[in-house]
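Encoded as structure tokens, the following chain is the form predicted on its own, with no partner shown.
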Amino acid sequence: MATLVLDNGAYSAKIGFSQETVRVIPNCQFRSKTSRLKTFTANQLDEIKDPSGLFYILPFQKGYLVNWDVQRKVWDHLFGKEMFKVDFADTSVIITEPCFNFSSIQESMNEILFEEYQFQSVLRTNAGSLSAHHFFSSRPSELCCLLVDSGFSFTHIIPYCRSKKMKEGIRRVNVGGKLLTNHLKEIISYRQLHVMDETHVINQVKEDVCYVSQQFFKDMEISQMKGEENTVVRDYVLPDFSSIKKGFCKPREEMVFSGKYKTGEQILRLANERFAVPEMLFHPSDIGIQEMGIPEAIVHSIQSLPEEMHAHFFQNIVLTGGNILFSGFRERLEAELRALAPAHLPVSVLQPPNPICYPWEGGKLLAHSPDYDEIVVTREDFEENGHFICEEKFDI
């Protein structure tokens, strides 16, 4: 019997068997200026010729599985021939959802999974939680963690305790990649060139050159200087689809401070943005945003929790989702959560070596884990009982 591990977000995809190694994979349908008519799925992204002006169709809104007519048309493209092959009668899968999740949409999946792909049996989770499996059987002495998931849609702040979430301490924070890329393509359009259109270009120039400031307003000073004494400004070169595939940041020897390029490539100048843009997830508040940033959501999230755990997950704080990818993420978190917390209590934030695929590994462990069959839900028992199996033994 095969285990599929479907880590299913709201940007990519992370699947694979649990014998096999994870791919990340685009979870949405593609358009391109060029061919209107043709709808590209998931990893098809590749095959479009001319990415620029990308219409993304995505199943996912505010962080919730809504457009199911796409969800249908990635899986069933996941599924097939091309890519994994699924024997469904012979499978069962390990398939995430977001915390807290609507019933209307829990039992759409339920009936999706088992009446229309027919899979042998399900086992619907939290990312967290796969992610605090990973995490616990790799550190067995360890009786609490507090993941911080943060990813295309909003950031999570879900205490373990124990390998069992504790509902009153979760947070949410709604700002995640699919916002920071939305500002950063409005700054861009409003200060130099108009890119509303090119969400695929300005998310790559996002990962490439945005970075978290450790010291904010003194970045600030440095990116309103003049010339060679500009640290942070760097130029990027914008993709054109033929000569040059995909953007890059120009090395600083190359750089022209005064005066045009010869060359002539589309060069987009970043100075404060490349730090403003990530500040959102400290500071929601500077666009607007009326919310905690994360380390205050994670102090408030500990402090609604029993008192004599709070050393416990102050020291054991995960980091998992794609915006932990910033540099500077990590040692800026542990910085104002040290100037958050208690003056007794230490404070260690751990980031994995992948934190995108890290809650897929976890569903990895928990396919070979030894009781794994008495927490999935089979066919027979949901033609037997229904939704109502689901819903009792899925902890949601």
Second form
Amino acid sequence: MATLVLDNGAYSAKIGFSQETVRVIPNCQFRSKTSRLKTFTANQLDEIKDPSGLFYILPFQKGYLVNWDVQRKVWDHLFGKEMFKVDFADTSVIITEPCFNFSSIQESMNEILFEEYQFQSVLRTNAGSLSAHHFFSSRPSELCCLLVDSGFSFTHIIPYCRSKKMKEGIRRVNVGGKLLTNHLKEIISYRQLHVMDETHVINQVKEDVCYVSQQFFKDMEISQMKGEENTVVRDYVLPDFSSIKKGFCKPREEMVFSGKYKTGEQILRLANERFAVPEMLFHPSDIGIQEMGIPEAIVHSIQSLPEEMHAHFFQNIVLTGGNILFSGFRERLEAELRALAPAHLPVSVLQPPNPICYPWEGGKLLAHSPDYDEIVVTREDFEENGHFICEEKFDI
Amino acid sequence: MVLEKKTSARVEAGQRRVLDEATRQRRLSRQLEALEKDNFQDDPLSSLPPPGPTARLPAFSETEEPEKKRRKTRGDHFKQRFRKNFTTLLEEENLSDRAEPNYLSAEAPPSSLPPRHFCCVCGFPSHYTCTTCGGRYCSSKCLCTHRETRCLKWTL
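Switch over from the form predicted on its own to the form predicted in complex with the partner chain, please.
Time for the whole complex; same chain goes first.
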């Protein structure tokens, strides 16, 4: 029997059979200005030649699955003959859900997976639990780990002790990649060029030029300087989707400091935006979100747990999710935690090679573990016992 | 012709409308809500005339073999149960009565660090507050821009 691992994120689905490798696919539908009648699903995004003004139809709202119509269209596409060709009667699925998923969503999930798709067996879990499994299998001597999962909708801090999730220590910071992109869009639109309709393009800008500052106010000073001295400022060439397919940063040596280019491309000049946007992860209060930033929330989480565990948590902080890919994230987090943590405790923050797919890889390991059959719910089980058996077995 | 006279900022401040705390808070939450939006433009499909018999929407062709079976179960319960937005779902969970920890209790509490202030025009650290709306600015140049463009925007 095959096992399909699906880390069902609010923006991208990380999917693949446990024997194979992972693919990261948009978990949404799109409409474009050029072919207005067609709705593009998941990786059909690649078929859109001119993705300017791309319209998103997302199945998730604030990190929770609400739009099942869209989700099923995406799943139909992923499971179908164009992609994974799933033979449901002979397939087990590992699927992830957010922490504290609402019970009605959980029930809908059971019904759709068992009754509509008719999977042979299902394991519903948190992406964090798969990451924890990954961590503990690669470091069997560790007792605890603290996961920081910073995704599209929000950032979760989840402590695990010997693969058991410690619910009382979970903290959520309502800052994720979506908010960062929207904020960047907002400030660029106000300061330079109207880009409110260009989520897709600006998301790429964010991924290409934004970084986490190590010395925030120092960088602020530098980005205020004129000419050569300003080492922060970058000129970003926007794509026109005819000759320039993908936006890029002008190399430093080709930059014209007056900002007057003769080449005629459309340019965005980015200075403090480069690091002020990811800064929201560390100081949500900068834009008026009255919540702790990630470092403070980590300390708050650890302090709510038994004292003898503190040392273990501070030493095993694991980063997952797309926002971790901002360069400088790990260093900044480690430095801030060092300042906040008790002096006698060592602090160590681990960034896996692929923070987006770390949970998926954990799911892959779990699918091959000898007691996998014990932790799943089979279709017969569900038909016999209904939602109750899922509530019993799955730790969401 | 009326000649405009430059007045001092303080005298002028007395004449300008000053938003109260509740309005400022409403403005802020509207701004934060906007940051959660999926799209800011209209659906490209909605700007077209409704599809008539000649221009039918293309159906999804990638559905599986057990199509008929599925269609049946997609019946009316699907429409009611699977069409709720986040706020409705959150209300239905009745979390305030449920045992902690839950979705509400997991939210990170307010920071104990003092808030930092940035100019709402240029983004650099700011020292001054707009008397009208409470927005921050860093220089008289930015204040001018702010008053001309944003000062009373999003006010209900």
